[in-house]
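Presented as structure tokens, the chain that follows is alone, the form predicted alone.
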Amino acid sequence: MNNEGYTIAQNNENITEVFDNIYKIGTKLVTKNFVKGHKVYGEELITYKDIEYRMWNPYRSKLAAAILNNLKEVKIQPGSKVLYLGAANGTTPSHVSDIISRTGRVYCVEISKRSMRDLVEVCELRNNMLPILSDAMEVDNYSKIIPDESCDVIYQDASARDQAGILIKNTRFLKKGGYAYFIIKSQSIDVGKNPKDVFKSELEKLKDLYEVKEKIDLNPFDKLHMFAVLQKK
């Protein structure tokens, strides 16, 4: 195997596990790479005690962010069975791969073609991904796949003016009591309105479905987001 882009974590550098399956090497957080010495998004390898991390990037990943902004709980575990909703080229989802690890489950819906070339060739390398090309409004385009109230959570980082509305539409599949990890892209839905404004009306709009646990503010990672952790009622 070619080394080229490989660090070998120096001995006093300790490994500290944050939440189930996400680690940290020194400051630097990092998941157990689920299809070891290969790279999704052009990522560091870092090998620790025979073991293979990649590393996890916050600016390209919003959980990660979210993980470094001090989020308290992170549902997504071993074995979790997650909706992802805007997967694209599979950055994140790389990494919720390498958390459920083999008895887990993501289901990837992206509506662009061109995305899911990307992330066809990152799924083909890791089984406990499955690529869904669609609209994430069109549920029923993926339900004879997905049964309903079978997942332990829902992912939402879409680029669309009705960001609830999909979150509605897809919360069927969710199993009572489950988590929705919501992120709110506040210029997708009106630029001309205040960010916080935006934020409490989508929030608004599934009060009745969800109860709100958490809310963190993405920055400086990302501007103009929320990111927001709903528990289904």
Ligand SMILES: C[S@@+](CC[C@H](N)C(=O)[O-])C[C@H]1O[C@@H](n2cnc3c(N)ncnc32)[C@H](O)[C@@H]1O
The other form holds:
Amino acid sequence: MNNEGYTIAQNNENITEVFDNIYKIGTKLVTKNFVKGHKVYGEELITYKDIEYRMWNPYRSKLAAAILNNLKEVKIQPGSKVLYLGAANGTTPSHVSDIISRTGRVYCVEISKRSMRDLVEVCELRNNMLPILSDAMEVDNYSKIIPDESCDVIYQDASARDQAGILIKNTRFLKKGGYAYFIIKSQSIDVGKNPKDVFKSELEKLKDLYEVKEKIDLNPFDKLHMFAVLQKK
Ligand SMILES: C[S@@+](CC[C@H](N)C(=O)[O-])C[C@H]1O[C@@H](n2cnc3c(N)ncnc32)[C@H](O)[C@@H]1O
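Take the protein just shown as the form predicted alone and give its structure as the form predicted together with the named molecule.
To see the whole picture, the full complex is given below, headed by that same chain.
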């Protein structure tokens, strides 16, 4: 992904809180660093009035891109329990960790052993993150760690072929009325199909379980994914 030019011009610009624990410095998004001095993906750290913030790059994180593209509400809040599917090296999960802070928890499911090695290092420093090496389809691997209906939010960014299927399997962990951020990568499902048709058919598969609240186009930060906000019925 391209992140050229995504640096802060002036460190003395005004800071405003746009959602709980999510801020803007000028036009750039930042989160308050949960572990002082800790960088996860080479992001810039900025100290303002004795508080350290981490730059949140929308070219590297689809949640940041969705927020900058006018996501109405961020359901990940201080104290939230989040099930994160497809945690990779921990880029976006680390910002989730900043937001949920001391009383929250993010369960980070990842299938790749290579990514898991980096993720474990991030989780060792951030005690509100729990790494889980597993296929997100194999929910019995972690059903003893995560009680049913205990999570406020599911963040599904596992780039597998059956993305709706993964969310359906994991819905048991979500509270009734809880939210799912469902990130659809059409190319992982069917490269030959029009992405719009793929997005539509994935959402169709979820209609008995979820109500679609928002659909966010991630342009110009990301052109391959669609970001949907769903609420469990
Ligand atoms: C686009 S990356 C995730 C990026 C990450 N969410 C972020 O924003 O920092 C997709 C990840 O999904 C993982 N993945 C693919 N299929 C999976 C599955 N069935 N179960 C768990 N993880 C899976 C891949 O290994 C990859 O790390």
